[in-house]
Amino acid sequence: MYRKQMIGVIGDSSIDNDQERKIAYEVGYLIAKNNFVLVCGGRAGVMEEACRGALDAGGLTVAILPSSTKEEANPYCNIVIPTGLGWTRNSLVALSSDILICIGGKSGTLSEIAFGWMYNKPIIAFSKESGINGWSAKVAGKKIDDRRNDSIYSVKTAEEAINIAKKFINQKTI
């Protein structure tokens, strides 16, 4: 049986900075040149620009939403995935992604960063240095807590998140 292997893309629902803007188009465009599945929070800012790149790409979105209507998506989602559950939502991106790549982000992205390294899933993170501030910048490199042995990988291109993914991916350590 083959199963597409989905990235999910987690960050800021609002962009005020247009590094943030093009990483975060550049990263879904290659999540779906690669042929993975790109899964989100289905709202704006990083996850609408990640869903404009993937569609683009010719590729496929899911958002899952904290809403109860399919209308909270943004216009680049394929697959909208109601849920009524408001921020809790945040543990479903993170459970339903083989692999999170964080792009800024507020609290609500240090939620689904904190879920994604309870359930044992490879983080890849933008630093500082690609121009990115929010949680990612801030838990790039790091390690969360003592229950894992690995660290959130560091990383300043979309290019460099793809293929850190693509390792994870071919070493089927996912």
Second form
Protein chains: 4
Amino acid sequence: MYRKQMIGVIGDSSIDNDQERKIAYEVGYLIAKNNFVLVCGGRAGVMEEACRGALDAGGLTVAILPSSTKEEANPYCNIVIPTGLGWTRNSLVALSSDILICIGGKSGTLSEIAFGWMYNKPIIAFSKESGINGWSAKVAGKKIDDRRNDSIYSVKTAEEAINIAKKFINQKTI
Amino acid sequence: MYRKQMIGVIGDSSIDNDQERKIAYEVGYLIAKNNFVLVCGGRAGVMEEACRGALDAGGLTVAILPSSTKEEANPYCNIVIPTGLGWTRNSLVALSSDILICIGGKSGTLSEIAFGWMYNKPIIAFSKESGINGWSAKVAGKKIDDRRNDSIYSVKTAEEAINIAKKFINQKTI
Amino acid sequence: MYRKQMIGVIGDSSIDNDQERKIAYEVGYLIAKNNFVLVCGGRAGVMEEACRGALDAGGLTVAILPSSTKEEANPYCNIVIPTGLGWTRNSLVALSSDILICIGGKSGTLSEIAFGWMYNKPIIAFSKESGINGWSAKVAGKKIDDRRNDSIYSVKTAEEAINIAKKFINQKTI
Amino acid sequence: MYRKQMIGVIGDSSIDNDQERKIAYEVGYLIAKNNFVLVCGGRAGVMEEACRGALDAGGLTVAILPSSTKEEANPYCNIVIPTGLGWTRNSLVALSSDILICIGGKSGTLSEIAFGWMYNKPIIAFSKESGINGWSAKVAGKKIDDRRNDSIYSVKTAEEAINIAKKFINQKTI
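Okay, that was the form predicted alone. Show me the form predicted together with a further copy of the same chain next.
Everything in the complex follows now, all chains and molecules, and the chain you saw is the first one.
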């Protein structure tokens, strides 16, 4: 099987605070260190920090852009998919991810959380206790609706997030 | 100007309780009575009740379907757009609506609320006090993020919802 | 059954010659006169002339736009769906049409012909003998591939086009 | 710059003849040998042979699928993007490719050629003389419309195709 396991990182295109910057970088770094491919919306902010971390760990990054040209991608994207779909592309970020890790985020991130939930993807969200605000803090530990038995995983550190992600991917392999 | 003003109705494809059924029908009825076109996702539940109400008032209904064929539409849809985009079509429901009215709803509705907010559409949501649950009750009176100065309008009756909608559309005309 | 039968008109956003302008208007006029809804890409040129004809005959017009706002629509569109998908929306024009009528056209129209063929829609194209150039003249009377038993209908007048369209829609009703 | 240059391979999901199979494999092999990433629709036939060739040369393959799950991908795809868009995804295959190489093909491939032309991508097509049929043979050496000054490149061998592709990518780098 040559197919790579892909972890999606969702969050805002601007950085809210230093803790968000640090966590985004670490999550990206650990995704790559564990041989997962990082997929994201390819823009600035949380996405860029995560991509930077992934490349520092020798990883591979995939950007699913709103625009129809590749220039919009942050400099740390290897594989750039310019969808030309505008924000509608948020649905494709969720679909492409085997697991989603949510770091902060505004309305765009919220749409990705909603799609991730509809598409039955495991979702991991940084809680308020991690120093992260935005929608990840609001949904951490919660359910989006009653369609699923599980909840959104609530985490405080990048290590915790990756450990949960690894459990899911091992289950799938066995 | 031959372009019609379009009001989007978003909510779940199943009905949560009798109050939700009643409100969905009334909202659809009043949309049509006030010469607006009703646009929705075209499926069952809240969407179907709203379409039924709109046709009873002599109105016109537009369905933006996930499927690639027209059979999925509820029987009260006049203009059927089968997008073939799956849930990704939720973004197009928000884009097509000049104003959004949210009645209950699960994760799909939440994605439409998030897109409506991103696309700068006025959003009107039925509050808990109206007897409605789901995401409309959760977001009524709130902001999705700090990008906009306004909040989601919180309403308790179909009349209230339509009165707010009419204010927006008059502003635009003047 | 409240669902309207919808005929798609595809062609370029600029007018090639006076004959193209005349035919586009007549096709739109006859679509409406026969109680079909006209659906198109909503832009200028062939689309605008067809919409103008449809409104002159008291009809209803639906625009499926590339842009994410409604301003791009030509002035003769009643129901405007701003998809925000760019040219990717061409696929949705084909999906929404029960039958496609092709008048001239460049690469965009060619993509709509290809999608119409994939989606198994009857396609009617104006031939070179009608005074029309572009892709409709190239594909009139031809097959796009061997997946379908039928061919693209070749027509010389708007009346011919509508008569073929009516045959298909009657078959469906019976 | 960490961004990879991506070459799209477009063609049918079934193989027309042995020559088509051979050329698809060779094109994929040479794309990878020259350090380009191969992007395609991810399905069987021409796409699968090209992916197989690319992996044999140690390359990286990207699949942009119509379906909303990853199972539809052929076994030689590394990065799988399940768009859930149906055939509408053809537009994204064209957008993601810096250059397109067309090998045979039916209506789906024709839509990708049309989009590639709209998106101003260099297009290389295998001619009838190469032993290839379908739309690549029909458009090789031709223009889709008069919007562009160039034509679709007509080639007879995989080496020729890659040499043209390399010229474009060098131009861009300088």
